[in-house]
Each structure stands twice: as C-alpha cells, then as structure tokens.
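Below you'll find only one chain, the form predicted on its own, shown as structure tokens.
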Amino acid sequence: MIWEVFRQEKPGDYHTHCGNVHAPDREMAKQFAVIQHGRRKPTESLWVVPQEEVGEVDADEVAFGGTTDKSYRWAMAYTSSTEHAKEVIASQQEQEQAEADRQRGDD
C-alpha cells in the first residue's frame, strides 16, 4: 500500500507534501515516514495518509478564486525611491531609540 507523507518544518507552518512510503499498515507507514522524511530536514510533525484517501480538485472541475479580475491586489510594478527607503530607515531608528530611552526611563 502507498502512503503519502506531509511534513511540517516548524510549529505553525503548513504541512507540505514531501513524498510517499510503501508499507502494509499505518504503523509501519509512520515508522518509514520518520526514517525517510523526518530525518533529512528539521521536522515538527508528519502526516501519513493512504494514497487513495487523498482527493484532488483541479481547475477543470472548479473555477478557483472567482472570475473577477483582482490583479490590483498585487503590487507587481511598485517601485520605491532611495530617498523613501532612507526616510523609513531613519524613522525606524528614531523609534528604536525612543523605545530604548523609555525602557531606561530617560523620557
């Protein structure tokens, strides 16, 4: 039987598909998943799912995201001047200094 394996790298991250294992039952599949997929990279948890239980919905079946053009939501052509960046950095430094002064009680 084939089992699909999904790995979570850090707490709060999504589980992502990292491969599959061949095993006769769930317990063996979990052990194989740990050996094959849990030791290669930092791993918080693994999901092991029978392959036949994984369902697929593709664009031929459903219109994902609706039909309304919402390209205005993505800033794909946004440019910023160097002066603007300098202002942001200076403002951030001022905020950090004010916070440090406040913590020391130098208000």
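Quick caveat, the model's predicted, so the values are computed rather than measured. Whichever C-alpha set is largest while still superposing within 1.5 Å between the two forms counts as the rigid core. Numbering follows the first chain given and starts at 1. First, how it differs from the form predicted together with its partner chain.
- A displacement of 2 angstroms or greater separates the C-alpha positions of residue 58 between the two forms, with the rigid core held in common.
- Relative to the superposed rigid core, residue 16 undergoes a CA displacement smaller than 2 Å between the two forms.
- Once both forms are fitted on their rigid core, the CA atom of residue 25 lies less than 2 Å apart between the two forms.
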The other form holds:
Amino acid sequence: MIWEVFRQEKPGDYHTHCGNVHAPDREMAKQFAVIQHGRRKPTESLWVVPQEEVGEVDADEVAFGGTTDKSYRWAMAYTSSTEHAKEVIASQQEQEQAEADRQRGDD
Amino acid sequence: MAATEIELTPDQRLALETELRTLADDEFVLAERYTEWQVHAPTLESDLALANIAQDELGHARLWYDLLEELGYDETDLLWERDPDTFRHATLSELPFPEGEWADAIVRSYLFDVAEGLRLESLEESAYPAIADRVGKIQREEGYHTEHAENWLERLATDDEGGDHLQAAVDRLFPHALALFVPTEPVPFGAETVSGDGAGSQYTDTDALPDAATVEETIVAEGYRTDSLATLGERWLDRVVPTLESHGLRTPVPADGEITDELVPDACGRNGRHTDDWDTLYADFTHTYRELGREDATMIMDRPE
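Moving on from the form predicted on its own, kindly provide the form predicted together with its partner chain as a structure.
So here's everything in the complex, that chain up top.
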C-alpha cells in the first residue's frame, strides 16, 4: 500500500507533498515517513495519506485555466534605467539642489 | 568537563574503561551487522529504516569511544588495530544474520534496544559527568529504534509463518541477549595505549586484574552506572518476556524467572570469548584499513564537543 507524504517545515506553513512510502498500515506509514522525510530536515509535522484516498482530476477531463497568454500582466519588461526620462532626472537634480541650498541656509 | 581533569585511581579507571568499552563495542559491532542489510532488506522503506538505525548506533559508539580517547587511546587502538580478543560486546551483536532472515534483525533489535534503553536510564545520573552529558542525545534516538522493532514484531506475529520465523529468532538470540547483563571482563590497560600513562600501569599485567564481578561492583559503587547489571537484567526480563509472550512467543526463561548460568552461552562476548563469526566480522571491517596500509584513522569531521 502506498502512502503519500506531506511535510510542513514550520508552524503555519502548508504541508507540501514530498514523496511517498510503501507501508502496510497507517502506523508504519507514519514511522517510515518520519525516517525518510523528517529525520534529516527541520520538520514541524508530516501527513500520510493513502494514495487511493487522493482525489485527482487531470487535464484530459477538464479544461484548466491559465492557458491564455497573459504575460503582459507580469511586469517583466520594466527597466530600472532612467536614461530615457531626462525630465525626471532633471527634476530630481533640482530637488537635491534645493535641499542642499536650504541646508546651507540653515548654517 | 574533560575527563582528563578528573583524577582517577587505577581501580576507578579500570571500572570506567570497562563500562565504556562495553557500551561502545555493543553499538559498534551491532551497527556493523545492521549494515549488511543495505540493499537486501525486504522493502526500500525497511532498508532505509535499518540504515538509519545503523547510522545512529555508529554515532553512539563514537560518543563512547570519544570518552576512551579522552583517557589516552586513539581510534586505531580502539578499533582498527585492536586485538579482537579485547572487544567486549555481547555476542548478540556479532552473530551473523541467517540468509534473508528479517525476523532475526527485528528480534535482535528489539532485545538490544530495550536493554540499551534501560542501561541508558541508569547512566543518566552517572557520577562521571561526561557520561551523563551524552545520555540524552542517545536516548532521543533510541526511542524510535525500540518503536520500530516493536511495530515490526507486532506485524510479523500476526500470522503463523511470521510467528515461526520470530520463534526461531528468539530461540537463537535470547541466550546471547542474556549476555548483555553479564559483567564485563576488564581489559588490561597501558599495554595498548599509545601513551600508557602512569596511573594505570599496574594493570598492564593480566594476572593482576580484578575479576569481572569486582569491576562491576566498582562501576556501581563509584556511581558510573547507578544500577547493577543484575537489576537491569531483571527489569529487562520484566519487559521483554511478557511482550514476547503476548505475541505467542516462548522464551527459555523458566517459570520461576530464575536465570541460571546454563542459559548464557559460554562464549558470551563480555568475558572476552566470542563466536567464530566474530573473527570473520573483525577481519571484514578492518579489511580496508589493512589493505590500504593505514597507520591512523582518517577523520572527515572535527570531533564533536
């Protein structure tokens, strides 16, 4: 019998699938999961779930979303260079100059 | 506190070394045997579990051997170039596994881990601080070793075939497990230490050594271990016999619970006498050291504090 193993690293984290173990029952599954997934890594908790209890729907059965190209929504094309914005640079310099003048005036 | 800061009389040192050798050798030799299951255990999961346990036991052996090193030995003295007759592990650790006999690994682990758990409890308050310091770390790992063995025991016992294998393992191993509670014959010191230092020099001569029972009395009287082996042995029987019986397994312990010398094998390990299988195992684990012509042990990590 195969048990899927989910590991939570810190309290509040999601349990994340990390592998599976073969075990005849829940108790042995928990022990094997601890040995394989909890002994050498920081672990807060483990879940073991009989593989056949996992419900699955796959792409053959339903149309999942996320297939239209919406990469324009991800701000990947912005550049941090300000070379093209001369007036922004000029304005920044003006403000810095004004700040410096004011400080001199305080002396 | 470093061991070297404590002044020891020759008798104290002999008692301390004897207890440490017993602890370290049991763990080391058993781990050597466990590793034979690598890639041969019945399932990947059980393979990994036993490999983990073996690794833990090697770590525990290291903790105890370290304390002997503080008394002036080095790793070659304690393992790689040691006279195999001076090993003091109980024969339970050294027996080979009959081909593919997983029930043997489980029964052996069960008998050993319960005994080790009891022994560790009795070291928690050791008068030798370095021993007491190390107990907690070992106990944290031993708990799941026992649980692992018990889980398997329970499951193998559920059908007749499993039960037969378990019974054969109990018949074979139980006498060698009783050896765990036999007082350890001391090993002369000075002779094999690199810097055989002064205090113990009187015990380089085997004839002058006190006997095992006397050394055992010193171990308890000095508080290195707070319970006698006799007490630990009774506690062990009180725990393992009812458990084995609850799984339909018979032990060689008579109804009155009286353990006589006849039940313990003549070569029990603690007395320096071993089975022929020990020579083979010793030759195996020192093979690479000899083949490479080594003169000292290679350390890949700094010694743990």
